[in-house]
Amino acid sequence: MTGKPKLYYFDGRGKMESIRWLLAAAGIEFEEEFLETREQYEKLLQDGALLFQQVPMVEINGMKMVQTRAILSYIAAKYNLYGKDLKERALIDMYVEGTTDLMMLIITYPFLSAKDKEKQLSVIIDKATKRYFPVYEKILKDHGQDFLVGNQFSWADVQLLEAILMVEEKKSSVLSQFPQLQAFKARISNIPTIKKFLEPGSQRKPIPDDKYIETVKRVLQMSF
């Protein structure tokens, strides 16, 4: 018998947050084990659970999956969030890779020095408004549909909303010049599973704080 997926990561966003988002969007309940000590991490290593000695790791359908992209692709395919044919999957992959690039700038932001944070914030806003958001704005405007690919809800929509909300946390007015994305944000936020995930008390994680940063550095023995 297969139980709920179990997520192994820190009690914070990082690379696991997109996995939480996608499972939630699919309406799949999941459990979490938070890494709080070096000993927990070393036990996973000793047990052979971390193929490349890294987290995130997700136990799902009898597998211990690692590598964020592989985990997300599997969830998207399993729960019909990956398009209806190979062409649609290719589009979803392209759009997801774009939002991933943008989101990685934000994921690494809390670990920077104060001086580097100032520079990174400028880069985040610049790339969001000049490189990434204009692409999605044009896609939505050109095909006139509610969703990015095939006029059906997909992984690409989930991750674009996640990216939008992450950038808005850095600059609340970032969508002011993107009416299509404003409407998209409202639509996707009201999909029942997404709406539930956005409500207080869900398994969505808050903006990374000092405790999260300290825990990650201590468990992974990061020196910077």
Contents of the next structure:
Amino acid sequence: MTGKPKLYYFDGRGKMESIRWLLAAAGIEFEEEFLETREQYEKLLQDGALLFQQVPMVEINGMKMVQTRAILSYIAAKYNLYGKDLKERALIDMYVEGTTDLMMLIITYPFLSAKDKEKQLSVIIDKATKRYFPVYEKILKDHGQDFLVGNQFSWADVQLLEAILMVEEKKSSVLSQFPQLQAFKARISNIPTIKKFLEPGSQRKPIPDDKYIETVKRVLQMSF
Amino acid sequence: MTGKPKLTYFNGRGRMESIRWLLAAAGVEFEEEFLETRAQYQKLIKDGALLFEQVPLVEIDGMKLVQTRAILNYLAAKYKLYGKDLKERAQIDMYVEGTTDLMGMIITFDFTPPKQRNLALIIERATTRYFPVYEKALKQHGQEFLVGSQFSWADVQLLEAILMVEEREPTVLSKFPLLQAFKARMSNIPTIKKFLQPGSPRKPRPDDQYVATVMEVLKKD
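With the form predicted on its own in hand, show me what the form predicted together with its partner chain looks like.
Let's see the whole complex now, leading with the same chain.
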């Protein structure tokens, strides 16, 4: 027992990646156990470790937490990345829900058929450039600070950077009409804990590949 | 301006219903504006009222809040239905995410073409994945409420979820005695009891007209 949070998930991004980002941003070291076989997953179920039979699961402070948003909210509050009061928290929650919706389009993408992928890719770029990025561009412009909410670094900033990088992986020029977001990306990437997470050898996971998709499908016995 | 929260949504349950439940549970009166035409929706967008071009929208305390979870989190904290500390909040969040997933299946059900609907899956998930968890939580915790020793958002959503599933399968609680007792107990809390009476802002089960209105306003195929 090291006292470090322990993450249970596949060896890949999925829904756990936002949790890795947030812990890293907060400068918190964590351990990981990777699900590779169905037997591992069934053992977790039998041991009663997964409240709703699902991962992500994070062991932290004596709790076996599940449900991505519950885990993220807890970490944000515990490590002071959730604003200074209830109103700032409401803004952070709104902004985070937006980036979560955008990133979900990308998380589901590798599991689609080739034909559906093509369609989804244009949906991703369309939504990013018409619905989501303009909102954050405007917030940064109107707010006029280094960060999205208040005067301090928060969960909202971490997720926005994560979302920007994920969309850029699909289309590298996607920020071309968004100067505020370009500056934001550079600024946040230079925060020491973030910079460290962006370097090779960190616990950041790469873009999902066929092996990752195959592992998830096999372990969860997904039929598609 | 009355100072009351104002809800903008369709005249039906959807994603706004959990917000109506929570406000009602907290004893907070609210106003509603119902979206009936595409023109209304487009005006809201043009006015910049919908941050991500989506409803629910709740105007409260000078903010135009969108995103269901952000709204619910704010209300739960403001009206002291979010536990007494961070760990209780984490518990509440976990429980609420579970009931949200279950209710999400029912919300999408009504928008699924009849041939593709799978009620059996919903009932299976309710009776094998979700209800056993809350039955066990009540048993182990041994209190009136799911978390700590006070009424919280988790209790409100569990009651809402139970009633939604029962509407589709009335016997669904037959193997869950503690959930049955919980349902009776929660339904008797004065603010909840009031919300369950006819004439309250609680919305009825979605019908074809509701589905058609939503599709038309949002121009979904």
